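There is one chain below, alone, in structure tokens, taken in the form predicted alone.
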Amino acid sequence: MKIEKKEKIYEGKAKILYATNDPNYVVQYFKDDATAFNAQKKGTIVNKGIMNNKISAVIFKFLEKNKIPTHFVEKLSDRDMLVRKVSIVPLEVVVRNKVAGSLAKRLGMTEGQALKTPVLEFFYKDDALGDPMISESCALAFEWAKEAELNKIKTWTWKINSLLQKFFDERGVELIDFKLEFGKDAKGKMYLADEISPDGCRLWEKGTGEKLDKDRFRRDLGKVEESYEKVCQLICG
């Protein structure tokens, strides 16, 4: 069946989802809109959508080859990605390999400080509440995920972290931390969803420590587009 892009069914801060003529698939459109601090800061990063679509496609393909099921099907155009239709589990899963961002602020630590082991954190997906951090027992108590689903998410997340640390390292980039989202299809099968890009990863250049991610937008560091372009070139060639 030839996939046809139809009506808009959802618009988020960075992407738009469109229905297709197949109920099992949707088109994920990547925008240039940029937000930070739970959308308190807004702006535009020129061609961000094109670059994030390209980067995410490469990384999803890499993870699929390494036995991580993702919602990715194919890259349709510069900004359109065909993905499996999933219901997102309302949890953001964050992995931290070094101290940075909110962890540094929360614990009063210096950014870049090494961790003896990576840290995994859960946040409840709710913009109005500022995506508060929660415990695993909270996720179970409110039935946002079942115990077996949480265990699967944790297992996949640790594997993804190991795979991506090596993936980025081989390209001259250090993976400081990153956010993942997961979703379930109509049959209840779990997939890695959303995107993996400089929007949701802290990426520092090896050797220099130069930030190559959305922190350049958050903190008004300048050279935002140039940093995204650098990551895109390193990842996609």
Given for the second form:
Protein chains: 2
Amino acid sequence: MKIEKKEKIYEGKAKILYATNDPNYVVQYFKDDATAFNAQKKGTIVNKGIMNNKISAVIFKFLEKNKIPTHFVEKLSDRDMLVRKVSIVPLEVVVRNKVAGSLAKRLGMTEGQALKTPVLEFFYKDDALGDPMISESCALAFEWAKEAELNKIKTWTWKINSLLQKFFDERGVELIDFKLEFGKDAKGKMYLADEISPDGCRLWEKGTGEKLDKDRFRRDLGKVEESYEKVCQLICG
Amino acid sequence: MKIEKKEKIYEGKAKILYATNDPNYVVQYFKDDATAFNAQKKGTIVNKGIMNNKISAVIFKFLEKNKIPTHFVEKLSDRDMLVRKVSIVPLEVVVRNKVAGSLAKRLGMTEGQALKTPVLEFFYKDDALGDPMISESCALAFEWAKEAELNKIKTWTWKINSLLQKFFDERGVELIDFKLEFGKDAKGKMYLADEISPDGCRLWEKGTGEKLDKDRFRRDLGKVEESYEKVCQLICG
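Requested next: the structure of the form predicted in complex with a further copy of the same chain (the form predicted alone having been shown above).
The next block holds the full complex; its first chain is the one shown before.
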């Protein structure tokens, strides 16, 4: 059966989901829209959608090859990615290899400070609440995830971190931190979902420490498109 | 050797620590000073020190009898408690049996909402930072606790919650949430430390739901002293 893109089913801040003629699959369309600070800051990063689709496809393929089940099926076009239809676990899973962003702010620490061991944090995915930080037991108490699911998410996340640290390192980039989302299909099987791109990863160029991620947009550092383009070239060749 | 109270070694918001003639023990003196919202609100709760010393002593004895090692040695006087000298693990360990306080605020939920299972949260004990919430891996990354210590703290905390829920329930009080602190002696042995009192517990009268804790001071609900007195009578007889 040839997959056909059908009606829009959901529009998020950076992507649109379209139904297909197969109920098990949806098309994830990557927009150029950029938001920051819980959508208080809005803008456009020209061709971001094209670059993030490309980068995410390469990374999902790499993770699949390393036994991480992802929702990725195939890249259909510049901005369209065919993915398994999953219901998203309402948790943002953040891994940090160095202090940056909200952790630096929360702990009054300098960005770039080393961490003895990586840090994993959970946030409840709710724009209206500003994605508040939660503990694991909180996710269980509100049944946002079952205990076995949370354990799977943690196990996969640590493995993904090891894999991606090496992956980026070999391409001249330091993986400072990143956010993951997971989803479950109709049968309850878990997959890594969403995207993996400079929108949700802090990526610093090795040697120079130059930021190659959405912080360039968040903090008005300039060369936003150029930085996404650089990551795209380093990752996708 | 008779224990003698010596020089002041530390003054906190609600207690003062004094050295003794034995380096393994200190005297914990309970003040009437009350603070809230990270000490932005300050006041006095008359005889709070006397009541919290009495309540804490009863609860520490109860927990010791139930195999939880505590820093409590004996109540010396109205406001003085002899405790083991420990260095405090810089974590505030919060257990919640119902939604209230900062959890209600963070998740936009109503106070008193039931939780399917109790929630455990860690905060980094740092007044200047406003005691920020942290994940367990963050505590490990900054070596605020070792993994075995964190596991012990979690195991003890869940047990303490079961014990105290029943303890308060039998005395007509619902234990909504509470904060614990732990410390290690010179040999690295862990003890439950600090105090357990209406300053750090949310206690609601069964049936009426009337608040019998520091929220009466925080939120200017009146009958502050009377509520501490009530808890004291229910707990200490």
